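One chain comes next, on its own, written out as structure tokens in the form predicted on its own.
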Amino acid sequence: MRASRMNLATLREDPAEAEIASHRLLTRAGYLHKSGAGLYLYQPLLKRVIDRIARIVAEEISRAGGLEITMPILQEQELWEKSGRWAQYQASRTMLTVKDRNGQLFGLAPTAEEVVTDYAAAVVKSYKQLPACFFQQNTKFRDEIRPRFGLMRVKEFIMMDAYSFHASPDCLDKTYEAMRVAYLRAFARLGLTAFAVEADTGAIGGTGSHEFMVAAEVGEDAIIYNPASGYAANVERATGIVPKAGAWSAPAAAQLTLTPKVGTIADVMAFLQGNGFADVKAEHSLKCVLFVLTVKTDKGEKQIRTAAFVRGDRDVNEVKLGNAVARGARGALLDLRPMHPDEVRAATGAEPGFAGPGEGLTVDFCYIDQSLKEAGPLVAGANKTDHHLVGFVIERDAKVQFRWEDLVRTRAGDLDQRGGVLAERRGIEVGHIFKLGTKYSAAMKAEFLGPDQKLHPFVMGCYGIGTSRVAAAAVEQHNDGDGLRWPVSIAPYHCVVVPAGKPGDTAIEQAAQEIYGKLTKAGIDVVLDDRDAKPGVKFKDWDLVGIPLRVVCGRGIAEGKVEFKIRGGESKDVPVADAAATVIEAYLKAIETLENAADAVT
């Protein structure tokens, strides 16, 4: 490709709305054009990057047994109603919808479990055809509340989604493991440092899932991990052991104590410390957060008033709470919100800030974090305005029915099950795999004939990779002060040849043409920068664009040499006759390094 035909338009200034490196650099380097809020046009350079990502992902999913298909983006409401997810997605306002000329309502695909389950039911009839796995790489939609960060959070994106069908959970486990390896192989070949973490199943559902994260400071997801034990989980899913609270001068029995106008944990502690309990801390208190959860059950939608109690120095994990309530109500969570002040007064008989698990609390469900078992005396709300119970022991003094649950948000400093200390880091989610079980197949009557000559619902798994998000994640991991530094496997072009002499210098132009021709013939994707621009402008552009390899034909031509440089490395002089071979050798070595990393995945 000749640069003069690439319509290359780089920017010297950062876009005003760009907050992170990938958004800033992809826009400045001419990869990304904003079409609307959360909507982007992929310019030619980015289209090439995404095509390379898609090819590698497809190769690894195929290697794991996947068969590629293309499913419709428009999905019928009826299919989603069969699975029970239509109401759930409408309530969360996640799915974009559109009507045809006849008034029929369709969803714009955020995912495709319903469509592929319907397909499998039509083409897979017997256990002899199982396992089967189908995948696609197609456009998806999400009605994002606040699109931001360029390709990280958008309304329209490209995703690889795969779905597997099995006769038994054991068979699913084998494919699930094969997909885990396929993901890690794919990310290694893409040049990304990625890791798998335990995750919540969310709206997709199922019995287990793992997210695949690319480590990055700008990541929106918090990961709890212990590098020594290998444990890693999304903060929504993470479990840990909360260190025990220290002793304090609590009374032997719960005392109703006046605490005027101090509803927050910090204010209550400060008041008590100045009134006879100098050694009491937040860790000695019981925090109550009151919620209203909407759950869809077989009998319809139901609002459930819920009290969640954690230690005063900790936070409620709303995902864990939502899962607990959904289990207790035997339904699917549609919505979760904090109670409004008037709802708090109705549930406690007191102003907000004085709720506790003692007499006067009236809710449908009450949960107390399991780390508080045998916690000893605590400070708890008395369900009476301006009053707390000091010396409250849950097992002795609770007056409401409750369940112990893991409710707390695990954080750095907690312990894992082996006693190791957990740490926290940020990550960008680029993939997710789920064990769906029979959630969709049973609801949609998608069945196969088993060896017992009876019909059984498929046991399913599903697997997704954000193809376009991977491109942004790669930039977050591979950039410097000059611009992008693409891994060679996904760079839009592998090499750029830059004539850096005066216009009309035939020796320089001939050398550049010769090298360009050899590389093209060898199958290297190469750019010849034939633009009428100063060398300094060309160098800045290609550093910004991030092409991995560069050959500069300049003053060294008089001595029969050109300058070869790997992006981010030192330059060296090589003979003109050896330039193409040097590029090819560097390219093959870089690819080999990535392939070896993939082969090392276990």
Contents of the next structure:
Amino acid sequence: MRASRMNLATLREDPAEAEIASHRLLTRAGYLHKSGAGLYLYQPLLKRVIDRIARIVAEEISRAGGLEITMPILQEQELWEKSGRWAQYQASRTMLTVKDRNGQLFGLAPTAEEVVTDYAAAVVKSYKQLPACFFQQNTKFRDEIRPRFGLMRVKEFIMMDAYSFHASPDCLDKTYEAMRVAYLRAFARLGLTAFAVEADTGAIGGTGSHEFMVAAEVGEDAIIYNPASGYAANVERATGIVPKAGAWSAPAAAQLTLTPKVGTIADVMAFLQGNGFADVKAEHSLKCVLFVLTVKTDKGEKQIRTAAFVRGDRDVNEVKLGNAVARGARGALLDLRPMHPDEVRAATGAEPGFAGPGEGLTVDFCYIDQSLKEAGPLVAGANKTDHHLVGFVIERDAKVQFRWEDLVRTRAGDLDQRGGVLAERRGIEVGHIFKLGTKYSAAMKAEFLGPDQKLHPFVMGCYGIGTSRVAAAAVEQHNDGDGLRWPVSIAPYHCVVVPAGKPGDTAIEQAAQEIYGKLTKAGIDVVLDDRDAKPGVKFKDWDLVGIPLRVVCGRGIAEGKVEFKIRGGESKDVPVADAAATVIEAYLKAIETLENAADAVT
Ligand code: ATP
Ligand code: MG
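Structure of the form predicted together with ligand ATP, please, following the form predicted on its own?
Now the complete complex, all chains and molecules, led by this one.
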């Protein structure tokens, strides 16, 4: 490729709205073009990167037994009604919908369990055809609340989605494990350091799941982990042991105490400390959060007014709470929102801020975090404006029916059940695998004929990799002050040859041309920078664009030498005649390193 024909669109300035390196650099280096709010056009350079990522991912999924297909992006409402998810995706407003000329509604694929389950039911009839696995790399749409960070979170993106079908849970387990390995192999070949963490199953559902994370400060996910035990989980799912609170001088019986004009737990504590309870702390109090959850059950949609209590210095994990309520109501969670002030007054008979599990709380479900079992005396809201109960013992003084549940957001410093202490860091979710079981096949009557001559629903798994998000994650992991530093496996071009002489220096131009020709012939994706620009400008551009290998033909040509440089390394002189071989060797070595990392996956 000749640089003069590439329409290179590098920018001098960082785009104003770009908050993270990948968004900033992909825009500046001419990969990403903003086409609308949260909508991006992939420029020629990015298209090449995404295609390379897609190919490596497809190779690894195929190696694990996947067959590539293409499913429609327009999905009939009727199919989603069969699985029962239409209402769920409408309630969360995740799915974008369109109407055709006849008024029929379609969803724009946010995922494709329904479509593929319907397909499998049509083509897989007998246990003899199982296991079967289908996958695609296609556009997905999600009406995200907050699209941001360039390619990281967009309304329209490319996802590899795979779906496996089995006769038994044991067979699913084997494919699930093969997919875990396929993912780690793919990420290794892509030059990404990724690791698996336990995850919540969310709107996809099922019995178990893992996410694949790329460690990055800018990641939107929090991961709780312990290197000593090997435990790692998304905070949405993470569990730990909350260290016990210290003792304090509490009254022997719950004491109704005036706490006027206090807003937060910190206010309540400050007030009590100054009014006779000098050593009380937030960890001795009960925090109440009041939610309204909408759950879809067999009998229709239900609104469930819920009170959740955690220790005063901790937070409620809303994912755990949503799961607990859905379990309790035997339905699927459609929505979760904090109660409005009027609803709080109706549930507690008091202004917001004074709810407690004593007399006067009326809700449908009440959960108390299990870490508060035998917590001893606490400070609880009295369900009376401007009053708290000081010395409230849950087991003795609770007047509402409640259940112990794991509700607390686990954090660094909590104890690992396997021993040791938990830590926290941030990550970018690049992939996710789920054991679905028969959730979709049972609902959609997708069945196969077993050896017993009876019909059975498929046991299913599903697997997603954010192909386009991977490109952004790769940039987060590989960049420096000069620009991008693509791993060679996904760089848009492997090498650039830069003639750096005075215009009309034919010896230099001929040498560059020759090296370019040899590399092209050898199958290296190479750019010849034939632009009429100063060498310094050219070097800056290619460092920004992130081409891994560079050959500069300059003054050294007189002595038969060119400069060879690996992006980020030192440049060295090589004989003109060896230039192409040096590039090829460096390319093969870099690919081999990545392949070896993939082969080391266990
Ligand atoms: P997130 O928690 O980041 O919203 P998710 O859990 O909803 O993602 P999945 O349903 O697991 O996403 O989708 C599979 C993969 O698709 C994710 O691991 C991620 O890499 C990618 N992905 C999901 N949503 C987006 C998005 N809005 N923009 C870009 N990639 C996305
Ligand atoms: Mg996910």
